[in-house]
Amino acid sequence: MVRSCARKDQTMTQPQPMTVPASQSWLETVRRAVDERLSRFFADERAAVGELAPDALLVLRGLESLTLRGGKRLRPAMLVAAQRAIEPRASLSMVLSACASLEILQSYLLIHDDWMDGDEERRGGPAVHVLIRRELGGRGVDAVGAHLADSLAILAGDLGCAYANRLFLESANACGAAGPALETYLRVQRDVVLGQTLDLLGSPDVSRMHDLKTGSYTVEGPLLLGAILAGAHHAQLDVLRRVARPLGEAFQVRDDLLGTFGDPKKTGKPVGNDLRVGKHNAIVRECELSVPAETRAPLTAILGRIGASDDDVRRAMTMLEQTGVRARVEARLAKLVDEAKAPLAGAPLSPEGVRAISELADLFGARES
C-alpha cells in the first residue's frame, strides 16, 4: 500500500475539498477544475516555448487547441471517483495535475490517431494535422507542405506525451506514490500503443484490441491510478479491475454507437463517420453476424468509402435500425454496464466513491444520438 494523499493534504495551501453528492454536480466541479488547470498549464508553456523556441509555438498551439476543445472530462472523473472510493476526505487538488495529464495524454493519442485514419475533424474543429496545414498557409496545400504539416502534427502529439508524463509525476510525487503510480501510468501508455497497432493491422481479436486501445486509458487506467494515488490496498484494486473490464468495453460500444448514429453537433464528426472510414466496430460486427448478405448491401456499399453520400449513409443506418442491429448493440451496452456495477455491491470502497463510479457507468449506458 502506498501513502495516501489524504495525509499530505493537511500541509497543502488552499486545498480544494470536493464532496460527491448524489447528482452530477461533482462532474461539473471536476470538469471546471481540470479546464482551469489545463488553461494555466498551457499559458505557462506558451511563455516557456516562446523563449526557448518561438518558431515551435505552432506545434504547441495545435496541442492546446485540441485539448481545450474537450468535453465532459470523463477520464479525470474516473480518477477522482476512484480516489474518493479509497479516501473520501482526499482533496481534488492533490490529483488535479494527474487529471489534467489524462486529458493531454488523450490529445496526444487523438492527434496521431486522426492522422493515421485520415480524419479531418475532431471535437467540432479541425484535426491537428489539418489545423497546422492551414496555419502554414500556402505551404500546406502541396505535397511537400502537407508532409511538413503532418510531421509537425506528430511532433505536437509527442509534445503532449511529454507534458502528460510531467503533469502526472507532479501528482504522484505530491501523493508519495511516484513508484507504483508511474509504473501503472506508463503501462497504460504501452497498452494503448499495442492496441492501436492491432487496429492498424486489422487484428481479428477485436475485443483485445479495444481493451488495449481504449479501455486501458479510458477506464481501467484512470480507476487504478486514482486508487493508487489515494493509497489503495490490493483488495480494493482488484474490485476496480473487475469494474473496469466490462465498463471499458461499454465505453467502446457506446463510442461505436455514437460514431455511427450520433448527432454530428455532439460528436464533432460527420454523420456515419465510422462507416465511411470503414471501422469494423460493434455495429458492423453485429450486422455481419446477424443480417443476411443481401439485406446488409446498403452497409457493404458505403463501408470504407470516404466519399459516400449522406443519402447512402442514411440508407445504411436505416437498414441497421430496421434489422434490429442497433437495438441489439444497445442491449449489449446495457448488459455491460450492469456487469460493471455488480462488483461494487459490498465492495471495500466508500459509499461516496461507489456512487460516483455508478453514476459514470450509467453515463456510459445512456443513449445519446
Second form
Number of protein chains: 2
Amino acid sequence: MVRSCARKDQTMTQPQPMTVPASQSWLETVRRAVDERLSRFFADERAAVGELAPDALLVLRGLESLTLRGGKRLRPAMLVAAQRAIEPRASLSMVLSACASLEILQSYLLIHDDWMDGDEERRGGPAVHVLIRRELGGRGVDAVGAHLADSLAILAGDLGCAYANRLFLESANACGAAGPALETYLRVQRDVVLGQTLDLLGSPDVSRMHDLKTGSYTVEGPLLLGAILAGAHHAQLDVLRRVARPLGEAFQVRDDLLGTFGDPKKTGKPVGNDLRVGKHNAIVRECELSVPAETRAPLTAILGRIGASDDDVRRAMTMLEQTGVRARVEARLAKLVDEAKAPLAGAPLSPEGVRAISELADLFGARES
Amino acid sequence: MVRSCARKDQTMTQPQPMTVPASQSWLETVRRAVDERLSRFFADERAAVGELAPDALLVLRGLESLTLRGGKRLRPAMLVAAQRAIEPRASLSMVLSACASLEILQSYLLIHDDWMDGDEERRGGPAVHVLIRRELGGRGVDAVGAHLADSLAILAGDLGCAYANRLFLESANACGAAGPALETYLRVQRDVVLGQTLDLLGSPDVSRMHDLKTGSYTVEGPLLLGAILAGAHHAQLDVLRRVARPLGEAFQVRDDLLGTFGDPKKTGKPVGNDLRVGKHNAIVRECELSVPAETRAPLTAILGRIGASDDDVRRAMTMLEQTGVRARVEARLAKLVDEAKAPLAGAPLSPEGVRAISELADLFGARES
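For comparison with the form predicted alone, provide the form predicted in complex with a further copy of the same chain.
Time for the whole complex; same chain goes first.
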C-alpha cells in the first residue's frame, strides 16, 4: 500500500521512477513500522507500570511523549539499510525492536542532555523536564518542585535506557547475535556519554567530541548494528566504518548549518539559534579562520547573546553569506557526503543496501530539520 | 590463604569452627575477587577513556571512587550463593563480571539518587556530585558551576549504567545464558527506577516502593540472576522468589533500624539520621500505629527537623525503646528472616547453596552498616 502510493507520487515528479519511489517507499515503510512498534511497546508498558507502580506513569508519559513526537526515524533507517547491505532478504521484523531501541535510546540521551543544557523545547514541544514541571504544576513549582521535576526527568531518561536495552536485546536474540551486537551497542552508549561529557566541559577537541556524541549513535552505531545483526563479516564492517566516519561528520555539519541558517518553522528553534547560544559550531569556526576580525564584527556582536534582536542576528547571517563562509561550509558538507559514498563502490555489500545507504547519505547532507 | 586466616580467627571466638569459618571464607573470597575484578575493570577503562576522551576522566574517577569505596559486596555474595545453590561445582570466575556489574549498577543508582535526594555523603566519603563540585572548585562553584557538576555526576551514573550492562553481558555470554539472564537483569533496572520514582513522589504504597527500589536489585535480582546464570529450572527459581520476598523486606527493615538507632561511626550518618530527615520508615510507622499521640511527642517534635539537637533526637530514641517500638520492629525483622529461610528446607537446591543463602539471610538481618 505504502509502496504503491509512493510510486504514484513518483511518476509525476521524478525522471527515474524505478529507483526513487522504491526508496521513498522503504523509508516510509520503516518509519511506519517503527512508529507502530513504539506505540505497541508503550501501550504494553503503560499497562505493566499501571499495574506495578501507577504513580510512576507520569515519568513513563514523559518518555513516551518525547519518543512518539520524533518523526524521521533516520537512525532506524540507517540500521535497516545496513541490514539489507549484508542480507537483502532478511526481514524488517527481525530488527524492528532494535530500531525502536535506537529511538528510545535517543530519547534517554535527549532527556538528560536537555536538562543539562537548559533546553526547554524539543521536537516542537516541551523538553521532558519542562513537561513534568507542568504536570506537577498543581503543587506549585518552587525551587523544591523544580528539583523534583528535574529528578523525575532524569528518571524518565534512566527508564528509557533500561527499555532501550531490553528492546535491543529482543532483536539481538531474534537474530542469534546477542553477544557481538550487544557489545557494540553498549560501546556506543559509553561513547555517547563520554561525548556529552566533553561537550559540557567545552573540550577543545571538537571533532572528537562530535565523533563520540553524535557520530557514534547516529551513523556508525546504527550501520554497524544493522550489519552485525544480519551476520556481517569483518571486511563488510570495515567498509561501513569507512562510510560512517565522513557521514557522521556530515551529519554534524548539516546540524550546524541548520542551527545557523535553518528555517525556524522547520527546525523549531529561533533564527540563528546556535549563534545566540554561542555555540562554537563549524560555521563560526570557518568564519574565524577565514574572515578578518573587522569584517566579522556583526557575528562577534551577537555570538552568545541570547537576547540579540532578530535584525542583528540576520546582519551576522548576511555577513556569513557575503564572505562566502556559508558556501565554503556547504562545499565541505558535499565533499563529506561524497567521501562517505566512495567506499560503497565495489564493496562486498548488496546493491539494494548500497542504494539505501547512499540515499540516506544524500538525505543526511540535505535534511531541513 | 584467606580461608586459613578466617579459620584461625574462628578457633578463638566461635563454638562451631567447621561451619562459620568456611562461610566467612567464601564471603571473603567473593569480596576480594569482586574488588580485584572492579580494580582491573577500572584500570582498563581508565586507559581506554584516557585515549578516547581524556577530559572525561573526571567523570570516570567519580564513578570509580564511589564503587571502590563500597565494601561489603553483599549483592555479589547473594548472586554467588544462588549460583552455588543451583550448581555447586560452577566456578566463581564464570559470574565474576556479573558480580562487578551489580556493584557498578548500584553506583549508577546511588549517584543519581544522591543528587536527587540532596545527600552529600555516601560510604564515608563525598557523594559523586559533591566530589565533582570539589574537583571543579578551581573554576569557583557558582550556580552554573554547580549545575555543571550535577550534570557531570548524572553522566557518571549514565556511564556506570553502560559499564554495568557490558560487564553483565560478559558473564551472561560466558554462561551461555545471554537471553534470559539479560531479560531479568533489565527488568530489575526498570523496577529500581520505578521504585525511586515512587519514593520521590512520596507514594503511600511504601511496601511496593521498597519492593521495587531495594528488594529488586538487592535480593531478588541477585538471587534470580545467579540462578539463571547457573542454568536454574522453574521450580528452583520459584523457591528463590519465595526466599527473596521476605528477605528484601528484612533488608529494608534492617536499613530502617540502622537509620534510626544505628551507630554513627558504623553507618557514617548522624545519630537518628532517618528521623531528622523525616523519613517515614518502619519504626516511625510502627510508633504511629501503636503509641498514643501524647507519648510519641518527642518523636513528633524532631521528625523532619534536620537541625534538631542530638539530645532531642536521643530523647525520641529513648521513647521508641521504652514504648517497645524498637523491640517490636526487631521481632518483625527476625520473623521476616525466618520466613525467608523457611522455603529453603527440602528445596531442590544444593546443600552448599542453601547454607550460603541462609547465612546471608542472617547477615542481612544483623548487619551494622
